[in-house]
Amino acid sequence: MKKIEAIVRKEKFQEVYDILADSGIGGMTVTPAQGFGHHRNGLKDKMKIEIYADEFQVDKVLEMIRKVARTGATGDGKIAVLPLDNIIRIRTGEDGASAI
């Protein structure tokens, strides 16, 4: 299992959300964020998307985000893929892939 964290432009968020929501992923968490990159041109409004995914979903999710969020200009954002040891659904107690 992996955790995918994507920071995208606020104005591209709806497109990213739409393609991910239609893709069949288990769910996502979205948080407004602010940040700057190495150009240090001030804080910019962004959206942070967090997704828990099975290994077989990761490449598909990354490609969808890259395809829709990219403008080619500085500030398009970042995607991080992190290892996920376990996940537990609080309501049912399920863990692992079945909790996604």
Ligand SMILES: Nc1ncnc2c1ncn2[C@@H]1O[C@H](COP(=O)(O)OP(=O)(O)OP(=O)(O)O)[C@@H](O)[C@H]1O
Second form
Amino acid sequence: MKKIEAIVRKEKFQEVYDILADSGIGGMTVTPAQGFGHHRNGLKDKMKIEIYADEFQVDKVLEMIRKVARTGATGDGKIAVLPLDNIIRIRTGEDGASAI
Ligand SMILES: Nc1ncnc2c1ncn2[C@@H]1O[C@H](COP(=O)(O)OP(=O)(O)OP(=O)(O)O)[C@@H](O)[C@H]1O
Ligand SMILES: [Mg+2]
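Since the structure above is the form predicted on its own, I would like to see how the form predicted together with the named molecule looks, so please show that one next.
Whole complex next, starting from this chain.
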């Protein structure tokens, strides 16, 4: 399992949401964020998206985010893929991939 953490332009968030919501992911968490990249031109408004994904979903999710969030201009954002030890569904207590 992986945690996919994407930081995207605010103006691109709705498109990213639309494609991901239809993609079969288990869920997502979204947080308004501010940040800077290499250009250090002050803090810019971004959206941070967090998704817990099973291994087989990861490439597809990355491809969808890249396709929709890219403008080609500086500041399009970043995607991080992190190892995920476990997921627990609080309601049932189940864990692992079936809890996604
Ligand atoms: N090294 C980093 N660590 C954490 N967050 C980052 C990092 N780099 C970028 N971000 C986040 O991503 C947002 C967009 O970054 P940005 O796309 O400008 O990255 P970049 O590496 O400068 O690429 P580009 O050349 O496209 O501008 C930033 O506002 C910040 O929120
Ligand atoms: Mg930049």
